[in-house]
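Here we start with a single chain on its own, the form predicted on its own, put down as structure tokens.
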Amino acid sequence: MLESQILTSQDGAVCTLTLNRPAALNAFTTAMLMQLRNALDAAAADDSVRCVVITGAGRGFCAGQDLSDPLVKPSMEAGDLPKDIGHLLDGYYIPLAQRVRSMPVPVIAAVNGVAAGAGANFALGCDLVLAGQSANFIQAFSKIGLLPDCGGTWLLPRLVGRARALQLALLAEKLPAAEAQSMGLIYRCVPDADLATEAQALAQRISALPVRAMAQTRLAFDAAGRMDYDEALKLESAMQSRLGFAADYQEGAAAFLQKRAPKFTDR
């Protein structure tokens, strides 16, 4: 039987999914890459859900893909062929990328240790980032002749701007936590002791508000970043008129008025 490389619990309406490789740093394999993927699917599903928080076992959050798996892992006979990548991106990470952006509740990721690679642009493409002080981003793919994936050529730059992005792609230098706060890259930076629980009540937190409503909002963001200003505009209007038939308006409206504490639970 394959040993889960994902591990699920479950605290209230708060989902968290724990990347089980310690040993490795977490280091992605296929095998933890579907699984991944098939807990987030669960997570989606799953209508008790309404945040989810995304960490690591042990000292790292992620090393990135692991290069020792098959469908990577270059050959040492002479003559062989290349392994194409691409079909790892194609199978593995485009379809995980566009589950994270598509969940319908917020995501958060909570960075302990080394964010590496398609570690460390998979934890950036989540709602928010929590990291530990000790924690560090490398955009390690131009030490080995590669350009950062996992949806890092589209994060970086609109996370830092084009020069930054640059550096941190180019160079790949390990860019601490405080500074990737500071640079905006990240939400949070927290003490070491301090992350898992912060990070819980932040999902906490969230799980109380209109879920529904922030993964539009996300979902907005997303496509304005592909549209004129009368366009995004006009995609307000639309997705504003569908939020305001929600339960959660109509709640949240009358709370208001009410002068009480709303309980939303659209999803």
Ligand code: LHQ
Second form
Amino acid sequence: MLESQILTSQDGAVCTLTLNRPAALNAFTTAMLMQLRNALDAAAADDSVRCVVITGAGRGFCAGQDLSDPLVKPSMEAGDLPKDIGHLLDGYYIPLAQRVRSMPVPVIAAVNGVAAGAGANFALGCDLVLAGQSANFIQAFSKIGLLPDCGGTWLLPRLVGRARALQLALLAEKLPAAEAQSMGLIYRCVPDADLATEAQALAQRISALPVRAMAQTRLAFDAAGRMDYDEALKLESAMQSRLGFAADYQEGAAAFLQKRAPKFTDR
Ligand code: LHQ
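Same protein, different form: I have the form predicted on its own, so give me the form predicted together with the ligand.
Everything in the complex follows now, all chains and molecules, and the chain you saw is the first one.
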């Protein structure tokens, strides 16, 4: 039987998904994209999971779409017709990008090596991006005549502003993790040897916090990006109202007043 292209493990309330095609720098195949979405669906449905970590096996995080996949491979023989690669985005990448942004718990990308093309933007769509110091981010699309996908057109200008987003997308140069941190593209760059431990420690810390409020914060940020100030204020009020009725607020505020450690349970 073929080895799974996504490995799943769980430690306490932290579920770790590992992209597992190391010989191709974990480039996305359709099978892998499907398995990744299924694994995220399973984590979303499992009440014991309170934080998800996504990382790569081997020396890379993810080199983006596997360009040798028959669905995207260019026509190299006379008579071959070009394929509509939009179908792949509609059928696989859009549902995956949406799945990450609608997870009921925080999602951490632990970028252990190169993250290129859709691999970079998949990581940047996660809630917190930690990267090893030898990792780098490449908007590889322009090199092959494409534009940033997997959320890149939306994410990049919002994360780093239009000028830097265009720099990254047009020049498609390798952006080292330390620079990605200093320009605000990612949360933090850490020594390679510490990446897995740091990512797990962060995930364990988060899993003891009010994760429902964190997922709602991500949803509110995303929604506010489509609104004017007054609409965002109204949305905050409606969402805060719901959180105020939930157990975590009752527990968090009571624990503060009673000077004791809170125990959060909502998801
Ligand atoms: C690969 C790949 C790869 C196959 C490394 N495919 N094998 C969405 C929908 C529809 C269509 C198209 O696109 C998209 C979104 C996208 O993601 S477009 C962007 C696709 N990705 C790229 O263009 C990146 C291509 N890869 C590279 O530029 C380099 O491999 C990077 C800079 C990532 C790493 O370079 P190196 O560290 O020098 O490694 P390498 O190039 O030697 O790669 C190692 C192996 O991985 C090698 O296989 P081999 O059998 O020769 O050892 C590569 O062929 C394979 N590989 N990326 N995307």
